[in-house]
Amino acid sequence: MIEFKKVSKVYGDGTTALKDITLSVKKGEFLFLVGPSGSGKSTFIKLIIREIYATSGSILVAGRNICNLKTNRIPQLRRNIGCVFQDFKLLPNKTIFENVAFALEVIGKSGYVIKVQVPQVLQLVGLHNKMKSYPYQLSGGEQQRVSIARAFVNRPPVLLADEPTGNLDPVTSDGIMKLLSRISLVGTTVIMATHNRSVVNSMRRRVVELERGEIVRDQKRGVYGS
């Protein structure tokens, strides 16, 4: 589903964020990216959605080299990739239904599709009864569930999560991880960057550790530390 081939990223100030990364992630796989701040985790994710460009190497998403993607094709790429962030990024003046529906509206889905799919995905994340609520009326964990619903409502083949449990307590984090795990079981490839040691240790999924932009460990059923 996703393949990095000798990918390096050097920023304009000369900082090497990733160095000669080669890595394959299969369809439906759940992958944790771990490592200290500045190790390259966020850069890795930004490259997949073409928020930034690789300095060298190639990145294949569903067999297509996105490094050669024309600018006008980037929105189509992003339609197939759901993104979940630490700070939720919800629209404060829209209801929960409207926040999730917005992800479908921007890609031109019909009102009928929106009416059907939004309640379905809110049911999946356990918030069907909060459709008319606003973000400020929800807990942090509930807001993150809305963020996941918005990322998944279009059933993307890939879901990227950058520190999705960073602002949540351990019990709430556990619920979020169970939700992401269920999403991966239906065939969605999930890549999650995290510093959350307990989450990684409890899940026992594939763990790739980055250090100074290089892969120093790749374990099939790994834990946070080596």
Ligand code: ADP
Contents of the next structure:
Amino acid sequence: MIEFKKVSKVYGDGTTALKDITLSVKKGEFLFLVGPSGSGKSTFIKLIIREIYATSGSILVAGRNICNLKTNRIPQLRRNIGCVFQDFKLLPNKTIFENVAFALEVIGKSGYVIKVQVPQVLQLVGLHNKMKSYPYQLSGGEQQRVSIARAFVNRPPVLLADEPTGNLDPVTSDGIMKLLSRISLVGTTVIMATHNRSVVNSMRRRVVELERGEIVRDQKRGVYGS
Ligand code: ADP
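We have the form predicted on its own; now please give the form predicted together with the named molecule.
First the chain shown before, then all remaining chains and molecules of the complex.
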């Protein structure tokens, strides 16, 4: 589903953020990307959505080399990749329904599709009874569920999560992890960058550890320190 072949990223100021990364992630796989701050996790994620370019190497997403993708093809790439962030990024003046619907509106889905798919995905994340609420009326965990619903409403084959439990307490984080786990079980490839050791340790999924831009560990059912 996602393949990095000898990928390096050197930023404009000469900082090498990733060095010679070769890695492949299968359909439906759940992968934790771990490592200290500055080790290259966000750079890895930004490369997949073509927010930034690789300096060398190639990156395949669903069999397609995205490094030479024309700019006008990038929106199409991003339709296949849902993104979840630490700070939720919900629109404060829109209801929960409207926040999720917006993700479908921008890709030109019809009102009918929106009316069917939005309640379905809100049901999946357990928030169909909060459709008319606004983000400020929800807890942090609930807001993160909405952002997962928004990322997943178009059923993308890939879901990227950058520190999705960063602002949440352990019990709430646990619920978010169960949800992401369920999403991967239906065949979605999930890549989650995190510092959260207890989350990684409780899941026993594949762990790829970065250190100064290099892969120092790739373990099938890994843990992340103590
Ligand atoms: P992480 O997500 O693991 O904290 P990053 O991918 O953000 O790591 O950063 C990896 C390295 O690249 C760090 O040394 C960081 O300072 C550097 N870096 C990140 N973004 C930029 C940028 N836009 N320009 C220059 N250096 C950057």
